[in-house]
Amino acid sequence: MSKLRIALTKGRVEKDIVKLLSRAGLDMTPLIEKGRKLIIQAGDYEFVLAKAPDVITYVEHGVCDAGIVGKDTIMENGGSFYEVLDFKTGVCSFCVAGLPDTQLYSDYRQIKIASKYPNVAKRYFNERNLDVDIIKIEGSVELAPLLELSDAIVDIVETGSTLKENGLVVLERMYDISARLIVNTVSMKLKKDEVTELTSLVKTAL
């Protein structure tokens, strides 16, 4: 059986997956003690550490057979691959947030929404047939309503503490997100057994 090359999102997703696969009986020591290495062998798998959007790029182009990435990145970037498994780790939600007295739908004016995830925001409001002006923000999106740049924001919320500290509240919960396994369309055919073995391993740990 050939090695499965997996692009793994660096940071929090990486830590969660290391714990999960360790629980499944895989020796993840090489990843725990990786130093500055970006390509690491662990058991029958070769892990490539990458930023979330790059995980999708590597899987789509076939340089990695599979990828482990947050559903937020999948929803924002899209792509041509199979989404085969929910790891149920890193669970949080996309939410609409704003100042406590925000009335988004009180009149017929265009709503202004600031977000690091313009595609997700656009999709959500399009589904509700609402006219919105989406403003892309790269940094602290919480500033937008405070500076009156937008009526509200669309962001990922886990505990809500950052919102609270800046005087904002969740106005609407949009989509639940967590870490997912994606597989290259060709690898799904050529390495079906390896993919099945990995999913079985994860399901055991879950």
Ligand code: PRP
Contents of the next structure:
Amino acid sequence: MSKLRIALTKGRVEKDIVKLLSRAGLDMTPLIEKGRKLIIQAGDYEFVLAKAPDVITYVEHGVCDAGIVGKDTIMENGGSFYEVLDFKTGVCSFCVAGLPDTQLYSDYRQIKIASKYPNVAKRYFNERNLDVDIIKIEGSVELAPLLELSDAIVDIVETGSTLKENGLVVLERMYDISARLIVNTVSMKLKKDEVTELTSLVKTAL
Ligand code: PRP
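Write the structure block of the form predicted in complex with this ligand for the protein whose form predicted alone appears above.
The complete assembly is shown below, putting the previous chain first.
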């Protein structure tokens, strides 16, 4: 019987967490050799591999005790759960980006912003009392200013190479983000010791 069932974001977060938990002494081989399996037992934990917004859904509904997900998804989706730990991996930032000569606030017109993260973008500009038209894009957001769909984008910048290779630059740095441990509100009470054990384990590897 697993101590905790943990929803883990597939892809970049998964790779970083596998490395980190291996460093913490957990045998993560079953995850490294998982093939196309989605539920994997590793040591005392059962990992459920899911897309980032679904990690939040599984934790909120209590079918997973905990989740490992980027702060970007937490900021965009919100939800009711506890955010208990910053893994300090997958560190990147939300930025406003655009063509180098972009003058976002040059005149009194509505700014057009394209983003995969419309809520984050809206919050940022609203906090600055700026009138923005947010256009939701599903991916490759860098295209929007290049095709003149928007004045700028709000997106995640990690190495900066996607912006650079498409002739775009960071106009404003918004928020720093990294992978976080979130815990279901009921599991936090019923499995407090197990959650503490996991966070202590992670802290040794940080
Ligand atoms: C993310 C993000 C940028 C890119 C940034 O996209 O939206 O496009 O990574 O990384 P970099 O600064 O290291 O170049 P992702 O790879 O998730 O694909 P997508 O654009 O199709 O969503």
